[in-house]
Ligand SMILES: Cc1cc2nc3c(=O)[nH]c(=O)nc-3n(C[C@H](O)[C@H](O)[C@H](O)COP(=O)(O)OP(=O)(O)OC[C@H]3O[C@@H](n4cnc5c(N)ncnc54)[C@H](O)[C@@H]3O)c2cc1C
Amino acid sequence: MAVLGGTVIVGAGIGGLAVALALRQYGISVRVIEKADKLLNVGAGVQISANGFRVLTALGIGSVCSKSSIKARAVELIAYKSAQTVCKLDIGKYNNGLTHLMMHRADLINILFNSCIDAGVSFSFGERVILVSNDTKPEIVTTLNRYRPEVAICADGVHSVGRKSILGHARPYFTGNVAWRALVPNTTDHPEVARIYMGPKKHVVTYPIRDRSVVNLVLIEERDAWIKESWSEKGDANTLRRSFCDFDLGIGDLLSNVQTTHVWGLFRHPVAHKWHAGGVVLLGDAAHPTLPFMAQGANLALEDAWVLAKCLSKTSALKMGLQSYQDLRKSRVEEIISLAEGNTWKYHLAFPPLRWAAHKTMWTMSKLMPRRVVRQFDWIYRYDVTAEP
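Quick one: this chain alone, in the form predicted alone?
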């Protein structure tokens, strides 16, 4: 069956659903196709910083997202063995007025999905994309249908079929880091803060979600071996515990409660030099995959969604609108991704004297200049993409 016209979005993730909702605000007809048979209650935690929250607010779902999440009061950097706080970014005190949410990814997906349904977005589940073509007019071939839309938005992640159609096949390089993730009960009364435990060639991120009943764990370690680049790759909980047994998490034995865990390799994909061709355009990780060391992946996708919808609504010249979208977004995402990549070594210092000196410097800065330490990231968090003309 051929489905003609309108806008088709590939992928019902955060970016895909957000751009669908944004487009409906401009009265643009939208269909989202998704390979899964239905939305699943899977995934783990996600941090929505103020720049991303502004988009959710502009989409009309800021309030319901706030009710389904935990508002972070601070970010703490902690020494892995002593559990002493090396640096505290007091968001509540020095970034007053900015909202930083910690929530389950599935909760955010469900809020976006329900809002899309209410807004009149059409969905096709259980369709795996086989081919995306950008010759003169977009064509999307799935396991069930053939689409010929005016615009094809590929929000289908790091393995995007649309990215391959625009840029060809490119081999990413392994960063030497693998990531574990798990959800455990909050039996340790984890406070409303995001914590980063820094150790030799490893670090652990913890924060509460879902009314503080659950703690989200992200554990990063350096390895020589490559691990499959997939969020759904099952890991072994005992192997995880052995890998991080020298960490004193300071808030109880969280690792002992891990029952199910996933592990994946962190690969570096370059930011696409070209984000669109014909009527095919990339969004989120499809255009600019980022390492998870600034917690900005979801926020950048939300920013993309707002800008792309606005650019498509402002001009009847499709190519001009798509190029404007790329021009507005590319330099910002490159800066943030570069910062995220550079954070790895700061968290993983292995030489004890160097680690001591670095931690001492961070401690001194956070004590003497706490406002400056927090406000150094104003260019990220205070950026308001919804206020741009």
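Output the form predicted together with this ligand next; the form predicted alone has already been displayed.
What follows is just the one chain, with no partners and no other molecules.
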């Protein structure tokens, strides 16, 4: 069956849902196609920093997201064995007014989805896109339909079909890092802070979600063996515990409570050099997957969503609109992603004297100039994409 007209979005992830909602604010009708049978309920947390939160607020869901989240007071960098704080970014004190949320992914996805339904977005679940082409007008071939929309927004994540149609096949390379994830009960009275435990060739991120009843764990480990890039790849809890048994201080109790865990191979993909062609456009991870070391992937997808909707609403010349979207987004995205890539070695220092010296420097800086240490990331967090003309 052929379906004509309108805007079709591939992918009901954070990016796809946010752009659907943003487009509805301009009265543009949209259909979202999602391969999963229902909303992806990934059992994991997500940090939404102030730049992403501004988009949620502009979409009218800032307060409901706040109510379902925990507001972070600080980010602490901690030595893995002594559990001593190496550096504290006191967001509450030095970045007053900026909202940094820690929430369950499923809560964010559900809030976005319900708002999309209220706004009149139509959805098709259990429909996998097989082919996207961009010759003259976009064409989307799925397991159920063939669409000829005016615009095809591909928000279909790291394995994007749309990206292949624009850029051809690319081979990302394995960074040698894998990310374990798990949710555990908050038996350690984890405060409202995001903690990063730094050890040789490994680090662990912990933060509370859902009224502090649950702690989200992300555990990054350097490895030679290749692992799939997927939210659904299961891991073994005992292997996880063995891998991180030297991280016993502070997080030992949390690790012993891990029942199920998933593991995600971290690959490096270049930022797409071209984000659109013939009415097909990429958004979020489809355009620019990032390593999770600045917790910005979802935040960047939210920013993209806002800018793309605005660019599409402002012009009748589609190609110009899509080009201004790319121009407005690409360099900021590249800068943040390269910062995230640079964080790997800083967290994973293995040579003890070097680690000691680096931690000492961080400690001194955070004692002598705590405000500066927090405000060094102003260009990321204070950025308000919704205020751009």
